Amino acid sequence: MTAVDRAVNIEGLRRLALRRMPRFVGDYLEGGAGDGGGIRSNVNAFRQYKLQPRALADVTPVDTSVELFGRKYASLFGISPVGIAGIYRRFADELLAEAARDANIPFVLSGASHATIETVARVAPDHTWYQLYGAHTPEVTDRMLGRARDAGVKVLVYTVDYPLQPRSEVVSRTGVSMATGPTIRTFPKLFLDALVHPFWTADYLRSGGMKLESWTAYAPPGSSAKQVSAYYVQNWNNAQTWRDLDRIRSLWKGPMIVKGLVHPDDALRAVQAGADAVTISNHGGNKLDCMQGALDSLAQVRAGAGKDIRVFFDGGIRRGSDLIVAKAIGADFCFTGRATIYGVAAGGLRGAKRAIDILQSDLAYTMAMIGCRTVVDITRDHVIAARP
């Protein structure tokens, strides 16, 4: 049995990964915007609520299933999109596919990965998803379009949530872009930091420098993994408005997911727009460190867009009581990034599965002890507020 399988939550899971990587890179990945305060924001939400468990309830076997765009999926939970999710394990990428194949859930291919689309959709063809980022140039959106298309990708995820580049405390005082990693200049201050972390580092000297190969095709010819990276972020974001969605739209046949929304009337306008569900997410904390939770948005968003839009969910999710509160308080369905990533960080393909299987048990267990045996029959009744 190894570290990985003896993890019994997604806490124990999260010490393992930071134990495994430099210090620079663990900061980045806990950092968020600013303070940190978005990541502690919805985490800390979901303590505002408590369960209320039932008895004498027919409940087994209990069914944690949900149908998405006519595909029934095992659980209420899918994989979030996390950039550059090599820096953290070789072939990170892949192996969270592959774990999200062999659980029947989704697993969204960020826009901003290190394995391409045509790579992951072989591994997971009828598991995976495509975030897309609107590109400088409409061209180069044009072609990750027709690429996912061309890879057999059926569910486009439109992330809208940046319309500068991010800000990071943490790479401000690092003086490290997890995109383009060290630099000449900064690598004598992290070589001990490297150096007390062999396996993290061999993994990084194996890959070559965790080159982007979602964005090779669109560098100059030629180039280098650093040189890749360097026009990742150049050319990844570009303000996006409702015009480009209405483009994206037309672009796009199938099943189509505006993610990043935080307000009703925005909500409510992308669904006008096309859109065939949102997600509200303020992006893992990593958007404003002086938002309010994703939880307390989703609660918004549902009050004030109604109950007949389709509404995802993504933002602090650790444990499966968290997933049914999402779900009471209006998700549909659910998403999570860094539970995974501490799985795949921490084990690999082992890790990425014992991370699923962690949040997939304790759903199924604390669906049983509020009296439900489906998915459906949760409801805003089986949560209460808890007193401060």
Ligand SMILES: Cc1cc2nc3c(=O)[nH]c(=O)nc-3n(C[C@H](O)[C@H](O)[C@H](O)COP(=O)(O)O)c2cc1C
Given for the second form:
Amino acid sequence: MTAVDRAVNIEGLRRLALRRMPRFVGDYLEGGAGDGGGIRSNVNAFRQYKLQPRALADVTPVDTSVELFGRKYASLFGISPVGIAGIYRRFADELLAEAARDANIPFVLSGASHATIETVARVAPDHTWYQLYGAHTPEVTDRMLGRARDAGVKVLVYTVDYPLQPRSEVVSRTGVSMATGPTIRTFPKLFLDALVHPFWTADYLRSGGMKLESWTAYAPPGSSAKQVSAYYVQNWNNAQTWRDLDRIRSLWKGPMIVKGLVHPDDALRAVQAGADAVTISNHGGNKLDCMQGALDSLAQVRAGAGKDIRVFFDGGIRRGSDLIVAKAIGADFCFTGRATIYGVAAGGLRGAKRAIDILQSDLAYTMAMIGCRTVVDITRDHVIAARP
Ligand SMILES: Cc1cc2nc3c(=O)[nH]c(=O)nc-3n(C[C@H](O)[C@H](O)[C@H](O)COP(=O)(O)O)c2cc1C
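Structure of the form predicted in complex with the named molecule, given the form predicted alone:
Up next: the whole complex, starting with the chain shown before.
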């Protein structure tokens, strides 16, 4: 039995993950935007609610499955896109995809992934969704969409909440941009940090510098890992508008989700523009530190945009009860970013599976305890406001 198997909750995996990686990498994962207040808001938003169980409901067997876009998935959650995930564990994209496939939940490959869409779609052909970051050069966006389609991906997630690369105060202090790497000034400190985290460092050195393989095809031929990252940053599309959404909608024939909305009017507009679902998300607190918790945005969107649109959610989910609260407040489906990253970072494939298993078994247990046999049985009546 490994330490990962002994972890009883996501917090246990988090501690193992942070212990294995250098401080400057952990800071990047945990830092969030600004002073990190957005992450705290997301997690704390769940503490406003308590569960209200109902008695004498037959809950055998508990069924956590959810049907989405004509396919039945095993649980109420999938895995959110996390860029440059390979820095937390080499091959993290592939390992998370494999764990998602085996657990029968969706895995959303980041538009800033280390692995290519073709590689990941081969690992998990029925479970890989593709997240698009529109590129400044439209032809690059078009080629990405074409590659995702040709790789057999059915579902597109278009992220629209990042007009700029984020700023984190913790990361500014360490001086390392994950996109472009260390500078001469920061090198001595990073060197020592890497030295005391030998497993992570050996992984990193073997990878040859963690290339953004998803972008290699567009960068100038022969580009190094650092040059590909620079090309990616330079191609950031900071001029996206609703017209881009229309264009992408017309190019992608399958189900499409717009991710990163928090306002009811934006949610309605995205659906009117042809989105099959919207994901209420503040990028896990990485966008701004002064936003309300994502769960509060979810409540606001449901109240303002009505019951008829399909709403997905991510931000702050660390426990099975969080999934239930999100469902009760209005989410049709949820995603986890950091929770599953902690797992894969702590223990590779075994850790990714452990993270999924912890959330899944916690979800099933809590559903039974509140008298819900299926996900559809979870209603607003199952949560009440916590006393301040
Ligand atoms: C390190 C990191 C990288 C991320 N990269 C992406 C990305 O490439 N694309 C994207 O749409 N969202 C990205 N996100 C946001 C996640 O998809 C998700 O919205 C967020 O992690 C949910 O919050 P949680 O971590 O509390 O679960 C990233 C989040 C983190 C923490």
